[in-house]
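Starting off, we have a lone chain in the form predicted alone, written out as structure tokens.
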Amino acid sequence: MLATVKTAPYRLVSAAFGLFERPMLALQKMTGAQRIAWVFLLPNLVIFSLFTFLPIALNGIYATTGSDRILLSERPFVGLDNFASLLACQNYLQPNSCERDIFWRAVHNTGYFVVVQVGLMVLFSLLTALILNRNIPLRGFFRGVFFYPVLLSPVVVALIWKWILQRFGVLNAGLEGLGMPTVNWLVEADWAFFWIVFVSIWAHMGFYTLILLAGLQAIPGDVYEAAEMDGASRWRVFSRITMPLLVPTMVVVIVLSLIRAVQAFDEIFVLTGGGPGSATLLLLQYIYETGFAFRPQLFGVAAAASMLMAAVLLVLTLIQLRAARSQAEG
């Protein structure tokens, strides 16, 4: 009786999967073996042309086409005249010299932003690892530590913050019990830039960390045997076993936060708009705010700096995709 039971629900299942047997049967003789895999496959694809495809289409007609009209028949083809607005600048070191002054600040402040953080995250990143990675007490709970924000929404982190950083938050009134002269962090502009690096570096770092992490423990352990049985130093030994073999992981990691730093929005948005004034505001949410936000909505404008966005992206891609194939080789 019990062996009846556990095997009803078994019987249940291959009696549903059986019909279907005939049906699939009947459609791979008219496919073809090697055909009726892309029968699995079609949904998937037509799902992802939905959302992929179509719509890096319309973004690239977008970019050709003007006026603040979202129908596309209603939008006036203008060829390559949004990538020339763009593009035209006396000085490109100086955005008020150009004719999207805006569009050059947010590109400054991405480039500054980009080489700050990754800089930044990369060292942080290591040197937690480094920690991690030694036989330190309660290492499994300071892992763990490292890696939850990573798990935390962006704008979750960015509120968190924002309660703390505000004119009246947490970190000005322990300023203030303390005696001390309180801060507009958000409102002041040499501030605000170095908290949305903190903050993204604090989000993220654990990411990094853990990738970082794992490629050192890949490294065999009888290296460093060998290098204790010689006699080498602590700086000997990292920097001429620890970091030749940790090349690979370290070109990876920079690569994916460079991608990451480049698309930044999300903390930034919401914990300090792009303000004060332009002095956070990033590509990303220029795009935004010029094809959204603002009026009029220059849907043309923002497409075509969304197009020379993704080119940087597509580089930074493909510099990836070579530095995994070349740790796959190695």
Contents of the next structure:
Amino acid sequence: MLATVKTAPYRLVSAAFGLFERPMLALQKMTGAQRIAWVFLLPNLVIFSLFTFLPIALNGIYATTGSDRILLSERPFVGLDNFASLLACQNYLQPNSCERDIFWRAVHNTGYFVVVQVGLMVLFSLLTALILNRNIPLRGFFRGVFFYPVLLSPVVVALIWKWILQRFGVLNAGLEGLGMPTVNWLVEADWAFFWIVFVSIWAHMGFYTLILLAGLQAIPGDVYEAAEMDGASRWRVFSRITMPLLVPTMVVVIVLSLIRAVQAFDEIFVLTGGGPGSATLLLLQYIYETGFAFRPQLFGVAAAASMLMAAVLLVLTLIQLRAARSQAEG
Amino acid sequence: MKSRILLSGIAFAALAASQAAAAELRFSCYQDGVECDAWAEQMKTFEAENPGTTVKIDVVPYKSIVEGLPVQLASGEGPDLARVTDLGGLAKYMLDISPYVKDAAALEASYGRTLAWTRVNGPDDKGIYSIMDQQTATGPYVNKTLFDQAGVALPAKGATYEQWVAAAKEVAEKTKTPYAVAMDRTGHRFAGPAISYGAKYFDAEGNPITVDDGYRAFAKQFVEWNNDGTFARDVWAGSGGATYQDAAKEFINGSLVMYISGSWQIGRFGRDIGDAFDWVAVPAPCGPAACTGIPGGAAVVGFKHTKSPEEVGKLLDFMAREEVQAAVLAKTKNIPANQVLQAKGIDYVNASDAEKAALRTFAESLAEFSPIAFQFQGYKNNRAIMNATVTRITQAIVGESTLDEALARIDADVKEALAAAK
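Can you switch from the form predicted alone and show the form predicted in complex with its partner chain instead?
And the full complex, kicking off with our chain again.
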């Protein structure tokens, strides 16, 4: 009876596939064994073209057109004007000298955010992974604790921290209780920037810690045993064994966190709205506001800015691909 | 057998015909208080009067009306009707309901002043595109209990901004209240005091000029007040871009003495403050040129792309009725846009004395607002001016640019926006 239950679905599936056997053989005869692969790839290619390539192409067309109309037929062709206005600057280090000063503030902020956030994120993730890789008490619990913020919605994360950091928030209440001066954390530009970096590290560190932990556990134990027998110091073991063997994983972590940092939006948008002024405005928010929040909506400028950003992401992705390839080749 | 088939055919045809006649209207509605709930009650009467037409109200956040709806409309999509505030900006998508209403002249008589805000097709445009269900006026509220505790008298009608700000500051100091004055982070709220300081916003031909001596004078004063702690810096400096930010929460919890906002807060204050403290709405303070706030409000509008224009027209005609408006306004505690109701007054049955007094103050102020304020509200690209104001003045407050740089950028931003909107 049990055997019948097990085999019935199998027979059903086999019969279903059997229906396709003859048409497939006929198709293979028509196309040849080599080209049949394209037939199987076709549905995916169609979907990919519709939902990925077509929007990219449309974005490119929008970037070369002007006005606030959304229909392409109503938008005049402006060539590279949108790119030119984005790049028009007397001094790229001084946003106020640029035609689109806010775009350049966003570029500066994004660059600064990427360098600081990714650097600190990788450092703290590595330290956390190294600690969690040791045989410490409650190791499983701590792994869960560090990973937990990753499971939270970015909006929830931002609202929690906003509640803590606002002028009459939990942090200032604590400081006041201790008789210390309070700070308007999200209104002071430098503090606001510090907190967006801190909150994004807090929210995402668990993910990268997990990847590094997996990398650490993939290092064969006998290498460490051999080093121990040779009397190598802890630092020497770390610098000569752990780090070199962890490099491929580190590259993946760095590239993934770089891409994620360039794309940062949701937490920061809810936490500071890009403020004070434009102190925490990153590129993605600039694109969103230019294209959707402001009136009239400058779709062309937003599309051009998104293409410039895509170019940066493309470079980062190519680095990741190259790193992954060299890792695969050993 | 044949007769059965025939009967089935007739039944099917009747069903198909009834379905064809039936119309479901989608109404995207945002609410400051209970506006959509109040309309939902009225829809039962409308549906009873118009069998076959149903109205599905989708209650949406204000942000969705401001940011999502224009994109939908531009691509020819969206609801049949919506409750909107950007009357001039969305006018090009609005349905002219004049062919479907019973008495267009009566609507003109009742809503003429606000109907003009959606007539953007030149002087010959006599279309009826909107039915306003909430007239608003910007202006200040004060925490009277704090004034009483501080022993400071409320400045009388006609007092200047400087006098009001000095009084609020004194109250805040004496009562150790964290914030003396706050103003919503929006170019709409900024425009009232700017016009009072002499900003013209438009030249003689009606073209926007944005930055002039009056605008500059208030901008300078406002930046100073934000930086010396008179105004709650958190509100404007605490956000980026053109993000809207209010200070209602601070006023409600008693940590703000004077709050420059608008009449739409009345219901919220009545509900959330209760008898925690006494609050009053006061007439718009004066500047050297005027004592004005900005009129505004929300209107229900139909859209050209609707498949049921006649039903949309009938629905808006129903919503415009005096008794329907009166019932909705009594619940929502808003100022009527219907001029007949303005004269008659609304019986706000559930409103507290404070709410009734505030409604009266705003309604009276509205009658004295500067004509420039009405022109600004009716200008179809006023959001371009508002966005540039918020973004650039904030930059001046936080020190990202000097005031002169910020004002030059406002001019440039508005010019670019207007060129794109042509």
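Each form is matched to the other, and the largest set of C-alpha atoms that superpose within 1.5 Å is called the rigid core. Remember, predicted model here, so these are calculated numbers, not experimental data. Numbering follows the first chain given and starts at 1.
After superposition on the rigid core, displacement of the C-alpha of residue 36 between the two forms amounts to 2 Å or more.
Superposition on the rigid core between the two forms places the CA atom of residue 50 2 Å or more away from its counterpart. Relative to the superposed rigid core, residue 293 undergoes a CA displacement smaller than 2 Å between the two forms.
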